[in-house]
Amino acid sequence: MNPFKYGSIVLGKDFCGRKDLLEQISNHIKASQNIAVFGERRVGKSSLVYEAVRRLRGTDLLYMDLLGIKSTDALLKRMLRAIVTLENNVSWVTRMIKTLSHLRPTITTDPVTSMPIVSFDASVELKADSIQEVLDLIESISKKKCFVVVFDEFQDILDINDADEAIALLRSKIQFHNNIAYVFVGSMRHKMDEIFTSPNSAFFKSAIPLTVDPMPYEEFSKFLVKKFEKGGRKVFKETLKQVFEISNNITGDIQQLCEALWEVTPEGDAVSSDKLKTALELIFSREQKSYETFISLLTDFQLKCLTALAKQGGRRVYSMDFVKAVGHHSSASVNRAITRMININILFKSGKEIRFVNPFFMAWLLPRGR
């Protein structure tokens, strides 16, 4: 069986390291301290935060993932479905269907893992006064259970036409959930700043901020030289240091690219650099219609920045060398495109670089000439 995991939450065995941030989560979770988990798409954030309580022995977790929200009624609708998840409790279910009657809500059992799953009327449009109804209902299941409350990808509430009012009604109520620690994780630093950091924003100052970084190659690296022990496969030093250079680091990426390595190398062989292209090609074989999907979203201006950002790096984007290698264009036209493909999660501001949001897709770009 394939040890390597990824595009999931790892636990136990399968986590590696990070044994500083895990006592800080644990720590700031149990004095009900609200915390800001910052750090880059697939660096491990959420499985870092469902580790810690996770070892908090008789703590649950409500788990809400903001990814891609457009609207206060999509943001209430997940947090009543996640509040169903953990209460798992058909009886109360039933009580909290009856305060909610005006949304019409009905409730069926997943045949699978029987429990409860809530639904509501469609043509029902939740408002942003609803947002502190909804948290009355976390705070009353707090009185008789311990969790930990979690929004993933919490920078996405920015985009919903009330933002404003949104984030100003959830930090209203949230400051008064004295006994529930709230943990705030997001991707999108610049976002999440603007949330957290800037005096303009209700949620300002208001959860402890912690940065989770791409972990250190000699850590890493000998957690994974385990997994490939343990099958049978040795894995050289070299290789490994071409991974984390491929993966950017990142190490959602790393584990990606170590599965497809473990499966193109046979049982007792060993995984060396030149197993490298075969891992990538099968990569590019599961992924290459999200690539071809990307392409035809560009222009061919568009294609051409991305191609030159690929092959230059993204430090130096806006120089003359730059605009000189996409065509001779206006530094300003560059900048409309790179926006561009920041906005449809192409490429993304890593302090003063512009990175791609898949390395695999740079890899897969370069030597089809593009």
Ligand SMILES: Nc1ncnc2c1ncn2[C@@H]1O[C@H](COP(=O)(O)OP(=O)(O)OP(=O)(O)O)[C@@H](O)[C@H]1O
Contents of the next structure:
Amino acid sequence: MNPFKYGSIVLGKDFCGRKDLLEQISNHIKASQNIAVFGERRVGKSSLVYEAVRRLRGTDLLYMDLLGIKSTDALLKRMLRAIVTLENNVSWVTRMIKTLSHLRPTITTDPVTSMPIVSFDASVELKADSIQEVLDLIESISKKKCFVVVFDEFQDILDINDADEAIALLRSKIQFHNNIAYVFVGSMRHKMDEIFTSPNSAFFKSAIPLTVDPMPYEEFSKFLVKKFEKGGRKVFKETLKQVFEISNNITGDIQQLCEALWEVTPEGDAVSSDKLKTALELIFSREQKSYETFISLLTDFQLKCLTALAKQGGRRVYSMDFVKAVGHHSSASVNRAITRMININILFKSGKEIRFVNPFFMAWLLPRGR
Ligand SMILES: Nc1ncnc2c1ncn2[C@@H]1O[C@H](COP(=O)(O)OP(=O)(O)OP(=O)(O)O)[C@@H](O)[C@H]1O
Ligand SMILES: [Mg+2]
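Can I get the form predicted in complex with the named molecule as well, since the one above is the form predicted alone?
Below is the entire complex, every chain and molecule, led by the chain shown above.
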């Protein structure tokens, strides 16, 4: 069986390293200290928080993923569903539902798992004033149960209509929950900064910031080599170095490329650099449809900028060479094209550099010279 896992949370024997961060998170949680976990996409933020809580035996997780959230109504429904999952006790949930009867929830039991499932009358729209009620509910559960509250992809809260109000209401309750640790996880640095480090934000300095960096090469490569060896495949150091490079050092992408390398290497064979091309072709064939969708969203000029960026790297987008490569357009139009591609999540800004969200898309684009 392929030992490499990507695209989902990894725990236990699939979780490598992060000793210091695990310890820090664990200490903060024990002290009921709120934390904000920052890091690039697929670097390992969610796994880190899950693993830290898993190691704190006896502590549950109230986990809410805010990815793609667009309204306060959706936020509250996700929070309530998470609470029901945490409680997992039909009679308690029924009682809780009574206190929220104006939200018209209904409760059913999953026939397979016997877990309670809560659903809401679609015609009732939950408003911001219920945020505090739901947080009171969380506090009341904390009196009889030990758990950590995690808001994952927290930056997406900025996309809801009345974001400022929702954030202020959350903050006003959370600051009094002295016995609960809240963990806010987010990936888009500038958006998380807006929430936690902008003096105008209600969450300003309200949580200890922790940054998840790419995994150090030495530690992560040892972990990967062991996985290859267990399955009777020897991997060359040089090949692994190239894997890190192509994947831009991003943890999840490194595992994805290793998964493909494993697939294209028969047992007993060596994983050498010549297998990289075949492994990438495998990834391309699986992801081709999404690359084509990205391209269909772009104008000719945006595509030119994207290709120039793949060729020249994202540090020099305002250089003469770059402007020449895209046909002597002004820096303002280059800027607009890049901003649009950041908005549709093809590119992102990392410090002063513009980078591809998906490094394999960049590798696919390059030889095609689009
Ligand atoms: N500690 C780790 N050890 C081994 N692999 C890891 C580790 N952390 C992350 N990964 C790899 O990265 C992938 C993504 O991890 P995870 O979902 O935790 O990252 P994330 O930063 O939360 O991603 P996203 O930005 O998509 O939310 C995992 O599926 C796994 O392949
Ligand atoms: Mg995540």
